[in-house]
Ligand SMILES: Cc1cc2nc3c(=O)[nH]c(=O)nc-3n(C[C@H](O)[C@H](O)[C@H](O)COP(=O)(O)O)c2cc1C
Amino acid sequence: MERPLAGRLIVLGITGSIAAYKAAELARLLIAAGAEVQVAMSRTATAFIGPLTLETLTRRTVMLDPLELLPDRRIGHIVAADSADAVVVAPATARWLGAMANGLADDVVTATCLATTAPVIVAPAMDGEMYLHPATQGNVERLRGFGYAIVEPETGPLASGQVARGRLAEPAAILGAVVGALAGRPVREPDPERRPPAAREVRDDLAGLHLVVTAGGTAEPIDPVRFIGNRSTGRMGVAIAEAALARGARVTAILGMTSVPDPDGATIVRAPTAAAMRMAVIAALPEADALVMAAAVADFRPRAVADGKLARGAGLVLELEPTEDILAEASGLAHGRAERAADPSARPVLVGFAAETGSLARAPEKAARKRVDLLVANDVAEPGSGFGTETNRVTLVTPGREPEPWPLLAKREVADRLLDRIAAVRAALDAQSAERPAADAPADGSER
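Model, the form predicted alone [one chain]:
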């Protein structure tokens, strides 16, 4: 089989067009042609195709943020720009063409193109009038002036219902443009150590540990058909459970109201209300090596629940009461057990989540008050970081330390980074236990 891109590294930039779904096929064709593929996505692109799809195909973590660092602390998009044989932007939206034409590096795709000297191939996709607008055409010509190869869009059915020019070129045509742009050029950076790293090797570093993970929202009933809830889908908590299972842990997933598939291989406990989730967490706590409270538990519930469906009327007044603070109670029980045993390892690693809007200023106080080892805080109003997204931008709060903001990442990458920290805390607790003097050992070493 001919592999014209053997040994090449191709950066595939995806921007926010409905045609983004075709990028998966393009990635597959590039790999079949022998290339290694590193995907970079704008924030809006993740609304059309999930990073997990591309990571599964390419075996590499998708780049989502210009500020993202590689595990060895190198700047991700700079490493990709310096080692790529070519950068392909497909689909390229009208907005991206305008930003690139004017050097506005506000997303990782534009930043990578600005930082590279490799050939750049651009495949626009948008509505017909948008592509033919003089502003768009001017931006396309400016990119041609940079030396970029433009794979013109095709005429065909568009998402708007029109039949016009603006349809993303077929992946095979884009592949042909990439092969043509690299013909006769040597491989730019053959050393894999100087390229973005491939997927992590399969690890079993959590083997033997039992993680209890909560996920999803809770539904506090008003009557038999209505409830108070929130927009949580459970995606973040399930990603943590799946990542822990992949690393050898035994996982109990306590699930509230979720809209994502259950983590395959976990012990599933259904807990649709705050009261049910509290009971499930307290029951699982004694055997847990780590408790990760990623669920979005409702803060309030109706004080009284109607036996039958309430009739529609001019209005409805509900008297609310606070729900249980499950994390605070679990933390108190866990610390109490460790203190009674005089053994730091006798409690689980305690991880809380704090969904805020506008500011994370309350997070350090919350972490200290609830006596957690780690608190994951995020602004759910920020694009790409709210409920239901494939990505998350979190700040990790460790009591006694400065908060640590992480870049926008795929939720699975957030999960793995968090598990790295959980493993480190678990090891530290176990080490403290191993170093403590045996309370019952006599000073002279004799037997009692």
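Same protein, different condition: the form predicted alone was shown, now please give the form predicted together with the ligand.
Next comes a single chain, given without company.
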């Protein structure tokens, strides 16, 4: 089958005409022609056809408001306008033609058209007298003057009972106008990251993987009621746990002090102090296919914990001692196990997090020293990054490679991208194991 719109992104604008139901058929034809379709609807259009129908057909969230932001906080209609190969408005109401002719961007369809340099195709639909009115005709001419392609309405029976020109052109004819407008043009923005996000595939690509993730801060006791803590909420680690669960992984979440809900479906292990977290990580290590250390573990703890509540008195000097470096220790144990077994796959994928304030220059050295496969570094002092935020801007450090700065993303998106990389490292370790020379593998299959 010919797919004349393969790789294209088409924004389908729908406004409040009785013909709006035909937009579902047009969406289907555009998709069958190879396009990805992003629907933008006026509020009135939702009285004629439900966004649910269009979201199901297009697998994208319908845009309904020019004030809407995407999950990563980009402006929805601007992203759509900047990445669309074409915008097709079908059906276009008399009101919309007037708004567009005058550049009134108070609905998301007009806002998208104003913001785009892509071809715009407009298919009006309305009562016969409305279409013939000089105001409407003037607006249509104005749109032609913008370079917009007008797919004229057809003559036929209308919703009013009248037989007149005003019936929305057939979806196949509108599709033809879109294909014609794009002939010979390259795909405008092939990078999916620069398009409005498509719904994630329902995946179980991590089925069979056991992920151990730490999250939250630790609380190092001073006396029975007080502790030294930090600002970690656990949001990033919990997002990783939830994303992994959604992709079919088995998850053990080792949680310090968190202020977000526990990941539903994970095995939860409470570890409120650095010492408890160390024990929990070491205990979980032999069963882990991947270990992600996203918790903010204290670097120091009071050397002595008072038995009773300390009185205010004249003041207090606390002597602190360093805590164990859990990541370094877990990494050493894991690498030791793989080396003894002479099997690169006999250890989990090791992922560390490094929260810094200011420069991330220390991160590559840290990744190499701790022998992790991946280190996620972020500047927690930067706006939109770090503790308690919904978003994060991280740099992924892979030993031996240039650090990769990722854009500001929702934490769930960071989680999914990180899981993609963890899955790739897991696959590489398993492949190395399968390829190792026969002499390296113990004949009886046992660990050495």
